[in-house]
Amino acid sequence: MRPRPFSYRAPTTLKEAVEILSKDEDSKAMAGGQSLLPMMKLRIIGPSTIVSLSKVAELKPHVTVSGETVKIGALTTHDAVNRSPDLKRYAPLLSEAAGHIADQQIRNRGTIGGNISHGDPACNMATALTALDATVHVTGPEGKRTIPIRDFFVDTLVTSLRQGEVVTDVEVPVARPGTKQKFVKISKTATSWPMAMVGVSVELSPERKVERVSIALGVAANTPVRATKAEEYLIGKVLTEEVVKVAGDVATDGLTPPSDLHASSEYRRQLLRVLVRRALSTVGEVS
């Protein structure tokens, strides 16, 4: 199917891009286009104007370590996130999640900013950034603002971005000493819709007790979900086989994931339970 007719704009400055997007409510920003274009071809959406961000000088791809945080430019591709030595060292969960996105062609084109702006709860980056307590930096007609990732995703394909706002950077904390991270995902093929995904970040004491932990569940609701009760349960405990098993149960207790042609709600909940246990067993080296 072909998309509806549309105008194409390619501004070279962020100010120009914001002006175009803020004046036309029916316009859409495009980074790599890996989420937007398929929806246009299926005529799920039909924007009147596409505003390409690829030539915007302020949005050049980058991964920058500064003090206790790592900042990733919005146009940084999934492949670059996956291969970045700094992210492998300081935020390995994000690097691993990027490596699990579809196939190499999509990772070469898709960007971290475009991925989260799409607002899809089945996106790897949404789950990974939720687990990492990321901050999203945006610029719009009223200036710059920062949005905690917990407030960024509002509903399926809905974010807290206002008319004309563009994601410029995503910021995550540097992994503290003793921290281990893991991203796990189940889908029928590399490019098919995921059935479930989980991201965990665990800081262990020298005695191997859990000091800090975050668990994010993807495809578990209309937005990524933090398993806060399981996180509270794990604090102060050593990750044994029994502790990991209980954590999986607590993380998915009361959860009602969506049903679709890929998995029923009940099956998806079971997958999430298994993935939580699998991720925690990996970081805790539970045999």
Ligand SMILES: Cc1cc2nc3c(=O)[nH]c(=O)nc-3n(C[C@H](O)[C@H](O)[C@H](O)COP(=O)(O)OP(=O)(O)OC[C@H]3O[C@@H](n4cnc5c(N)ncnc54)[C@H](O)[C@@H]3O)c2cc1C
The other form holds:
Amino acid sequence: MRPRPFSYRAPTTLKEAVEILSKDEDSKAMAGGQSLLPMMKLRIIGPSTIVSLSKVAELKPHVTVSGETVKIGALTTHDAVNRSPDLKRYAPLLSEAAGHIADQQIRNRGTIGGNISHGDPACNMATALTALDATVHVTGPEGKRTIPIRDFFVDTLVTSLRQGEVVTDVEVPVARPGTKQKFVKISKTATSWPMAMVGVSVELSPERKVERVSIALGVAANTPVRATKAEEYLIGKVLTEEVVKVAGDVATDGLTPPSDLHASSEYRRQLLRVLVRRALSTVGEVS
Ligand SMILES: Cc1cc2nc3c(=O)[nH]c(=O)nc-3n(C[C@H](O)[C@H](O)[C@H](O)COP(=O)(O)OP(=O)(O)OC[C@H]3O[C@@H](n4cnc5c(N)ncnc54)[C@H](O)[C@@H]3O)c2cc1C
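Having looked at the form predicted alone, could you now put up the form predicted in complex with the ligand?
Full complex below, order starting with the chain above.
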């Protein structure tokens, strides 16, 4: 299907982009267009104006390590996130999650800022950034603000971004020594909609006990969710086959994931349980 007619703007400054987006309620920012354009073609949305962010000077893609954190520019593509040596070293969960998005063409166009702004709980970067307690930096008509990732996702396709606000960067802590991270996902094919995904970050002591852990589940609810009870259960424990098994049960206990043509709620819960065990087994080298 063809999208509704729309006008196209390509501002070169962030100020101009924010101005257009905040004055016209019917306008939409476009980064890689990999979610926006399919939604327009399916006529799920029909914005009157598309505001391309690709020429905005302040949004030049980048990965910047400074002290305890890594900042990633909103327009950094999934492919660049996947290949970045700094992210492989300091936030390997992000790099791995980006490598599992769809196919190479989509990874060449899609961006980390677009992935979270789309607000879909089936998005890889949304899940990985939730596991890493990311901070989202935005600029809007009222200036700059930072949003903790736990407050960013509100509902399916709904975020806490206000009219005219543009995501400029996301920031994650540098992985501490002894930290291992893993992203796992199940979908029928590379480009079909994910059935379940899990991101984990685990810091082990020299005695191999869990000192810090975060587990994020994707496609488990209307937004990415943290498995906080499983995280509490794991603290102070060595990752054994039994511990990992219980953690999978605790992480998914009481969950009612969405049901759709790709997977029923019950099947999705079972997949999430298996993925939690798989991710923890990998980081804990449980055979
Ligand atoms: C066939 C197919 C399979 C896919 N499979 C997966 C998958 O398995 N996992 C996965 O994670 N993703 C998947 N995607 C989606 C892909 O990752 C998209 O790249 C991503 O969701 C959106 O990024 P984008 O840069 O293309 O954003 P766009 O499509 O340009 O924008 C998406 C939304 O975000 C808004 N937006 C974009 N950038 C900003 C910004 N900086 N500030 C404020 N708002 C902004 C737009 O207005 C729009 O509402 C798939 C896409 C396709 C077409």
